[in-house]
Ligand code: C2E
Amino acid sequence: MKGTCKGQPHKPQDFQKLYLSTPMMMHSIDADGCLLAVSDFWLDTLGYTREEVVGRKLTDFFTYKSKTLAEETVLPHFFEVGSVKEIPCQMVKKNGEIVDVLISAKSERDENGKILHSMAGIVDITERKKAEEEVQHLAHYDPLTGQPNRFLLQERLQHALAQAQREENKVGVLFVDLDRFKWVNDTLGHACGDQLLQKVAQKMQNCVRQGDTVARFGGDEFVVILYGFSSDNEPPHFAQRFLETLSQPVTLEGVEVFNSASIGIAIYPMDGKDVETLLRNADTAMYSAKEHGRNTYQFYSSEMNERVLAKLGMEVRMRRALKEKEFFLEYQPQLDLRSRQVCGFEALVRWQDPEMGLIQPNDFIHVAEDCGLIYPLGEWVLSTACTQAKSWQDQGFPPVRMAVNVSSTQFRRHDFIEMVEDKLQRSGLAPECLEIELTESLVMEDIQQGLERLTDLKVRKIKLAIDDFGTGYSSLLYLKHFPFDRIKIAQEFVQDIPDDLDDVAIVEAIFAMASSLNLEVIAEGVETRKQFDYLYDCHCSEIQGYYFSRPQPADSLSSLMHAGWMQTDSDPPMV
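Could you put down the structure of only this chain, in the form predicted on its own?
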């Protein structure tokens, strides 16, 4: 008959042999939970002999936790119901290693409920569980520092806030940003930057308590969760501890590096009652710490938030202003006191906002630097100034300097030199007619890089000036070694001369120092005849200020120059 199996029936010993040799862990137990039979693979996996396991309780080969769970819950359920499926537990090998397994079992009972037969199959999931745990770890921990990442941070902060609400407790959120991390990356390389982040993470972890969290939020930013502090002094205490610890030098590939941090503090529930608000407010406070000179901490306040919102609003308006061409340049003439001729102009950017009116640089340059708009704005200023200088030359006026201020973020940009060259070439202006003005603090941020970049500009015949001299480091070191052409005395020291004897002493010291180093000196902010006469008597090279001329649009200056304004009498006119 078709479909009929032809073969010899299996003998019981054949099934037993198949049971023992099956390539998976199998066992049978009696009503007391003792092992009656195990497969060879069961023995091979755990490293026992059959004599060592048969007759012993199955749970003798479990970890303590799995044994307790099995004897109190799983086995009683199995004996009552007759089956279990994929029960997770941990078994122990003879050598002590732990194996994660899933156990499924089925039993057969007689009419009295007594177990006649049972059989269990075991699946080893050790490697799978390790892989799952690794995936979970990668999803929740930063691979570089080993600290919780922003996702786990948010989970822990959410849990901390829920617990704090139940217990009427406080939670501190500290937003920590490294002050000079970009310098380390750019100067020493990303490998050193990674080393620094690892050292910083370990230092911060050593500063907190067991229940606190130090997480890497991203880049060079860390967030600390302080839970359950009894005094309002504790968050600033921890912040100060971080500052002191992080300010200690670290050695990166043989180079000793000094670092600092800016820290913002927000407290639950005063500064926010949810994760997003607390993180945002702590971040806002951190930026306030940067504005206060870095290497410090600041608490969040509503006034601070208003400033941040205003700053964000200005950023939005600035992006529109660049697109709509609302920025324009004015030029302030510079007078050579020896020849009584105009020797240069300083290009000064202005912003005519349709809603707020005229906005001065002091109110928007720092916003442009923070949000990255300083790059397109700076390029536009340089391009426009160079083009205007060449236009005046093409109209027949003598070549004079065009001075352009450069911010630290512009100067540090890797393609800064190439950008300057491009603007000169496009405008047709000779390099010696362009003067780049830099502040003292900018130059001293990274002396080696500053010297290299200044030298690159100098060999291209571009003039170099130090702006606001006397308000920064005023170090003879950079004056001696850096290739500057002139220094500009800050108007803070000019406005009260010759009446203020302290300012007089400072100005005369600057003249003497500049003379010994063969540097030209230009005084800014000259507004009165007394200031003019004093500077003339001191043999000051050049002046710039309202006494001679206010900053003016290019068209106005062109008209004045056509009228002969370039030929200045002994007393310069006030324009």
Second form
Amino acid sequence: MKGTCKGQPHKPQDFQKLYLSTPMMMHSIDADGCLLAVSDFWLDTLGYTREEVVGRKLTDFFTYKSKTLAEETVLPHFFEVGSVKEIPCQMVKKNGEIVDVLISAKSERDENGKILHSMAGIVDITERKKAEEEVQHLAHYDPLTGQPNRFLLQERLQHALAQAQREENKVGVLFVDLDRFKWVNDTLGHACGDQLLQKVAQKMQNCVRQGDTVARFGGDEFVVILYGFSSDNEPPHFAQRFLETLSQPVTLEGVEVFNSASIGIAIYPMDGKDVETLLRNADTAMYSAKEHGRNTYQFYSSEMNERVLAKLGMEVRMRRALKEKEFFLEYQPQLDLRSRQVCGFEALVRWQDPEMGLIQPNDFIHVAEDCGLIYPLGEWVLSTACTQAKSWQDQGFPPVRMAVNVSSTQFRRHDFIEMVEDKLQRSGLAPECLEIELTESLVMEDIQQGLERLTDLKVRKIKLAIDDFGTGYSSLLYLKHFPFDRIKIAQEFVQDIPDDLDDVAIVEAIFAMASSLNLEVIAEGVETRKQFDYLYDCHCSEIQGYYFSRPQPADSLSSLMHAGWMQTDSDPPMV
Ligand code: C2E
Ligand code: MG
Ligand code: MG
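Alright, leaving the form predicted on its own aside, put up the form predicted in complex with the named molecule.
The next block holds the full complex; its first chain is the one shown before.
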């Protein structure tokens, strides 16, 4: 007996009807990938009419990424093998919305193996994908604050450490614990506690750079990851910024609540090389911050604590010093060996701190460079030096050069040239009387920009000198191309001439090179008669050093200048 199926056998048109009206996305394509037929559901889902679709390439209805993948990989494979199963793909609705689908298809061939057409069934998984993403989000983000939770934190930190290891960078891990959270929860209730956490998370997020991670670790604990920072000051700067923001009260149900936090800082690689160690050490440092009276931060390593605190302390004092006018300039004369006359001065900044006493530039310039204070300080130096030079001229002294030291960060700032022009204009000093001293490494950091800046200064007739020549790259190539007027031979080489034969060889090589490149030379740090005589014999054009004069305040120099000291034709006096 045959099968027990009852009813009439289907006619081909019934199958076609079934194909068209089954509530599923189906389509057929030919060997060129063009659509031969689509189901009604296919059209309904994507919002097209049959006329708009049939005859067009299937991949015209894919996103760009899916189209490329289909044309380069999936379709060639399909035509070769004859079937594909659940290929993930993104289709685009007529209204532009994207639909995530899985496509399974089979092809039919004639007896020669030539593809006739194919049949594909498509499952719309947009909703499923959304649900999966939500689950993922719930597994990785804290529902209250919307910040990454501890699992995602660990993943991100792991990733950050791997990258930092490759790039030899540092990573900061900050463990933040609110100081008064329990009090808020106990007295104002949990709803207020929740609100406080949300506000704190937001404040923290506002203090970090884009791309840094602020994660809720649990309860009132947060962990911040600061990725690849350049200066050790960045983690404490963040901590300080955050503590300042946190000190602004928040209003919870009409009550003004003041808050603070204790922050522990651990740095990769010094304080740990793996996720667990870094988190543990940042946590330990946080406890130490609590012991230090809360509302503060502590580094895991004590050496770092001291160094950073000292630097930050100096930064704070320097800001005050600028306001209180505690900086002043001394001027060191430069002597022309042929004319035996003063041909210039170098302006050198000093800081008279009310508690620490006199502080020398080598002890504070690098801090000013690190925290950006070098801009206002450098501007003040330039302005004061130009005004002083002009004032001497106005008193009747012959116009001489005023040399001013400029740091790399100052020189690189986009408005440096305008700033210099402004100071010249305000003081009334002629540009040819100003000399800018730069170190060789400064110019070499970015040769193209360096060359442009130097040329910009040069066309304005400002003089250019290379400071501490011989201690940096000393590349002859850049000397040839860069528009310098003068080389200042570094003190290191002058110190032991003429006894140290190596230094003698270097100094003589510098003279030979300078003469062939048409550059003036000034020797720095000349302290003795022996050095002076030797340099004179070498036809060195200018010297600067204690032998002739120490740097001095403008007032002391004015009286010396009035005494006619500038036009001496005997040996220069020791001052
Ligand atoms: P520099 O530009 O090479 O300045 C020369 C330094 O050598 C000065 O030290 C000067 O006092 C010292 N000096 C001069 N003659 C002699 C000598 O015969 N023997 C010895 N042993 N030393 C001598 P100072 O004033 O302590 O300045 C140190 C450095 O600080 C300067 O080196 C310069 O790089 C920087 N500096 C000073 N003022 C400024 C400034 O206004 N801006 C910037 N960016 N840097 C500055
Ligand atoms: Mg100098
Ligand atoms: Mg120097």
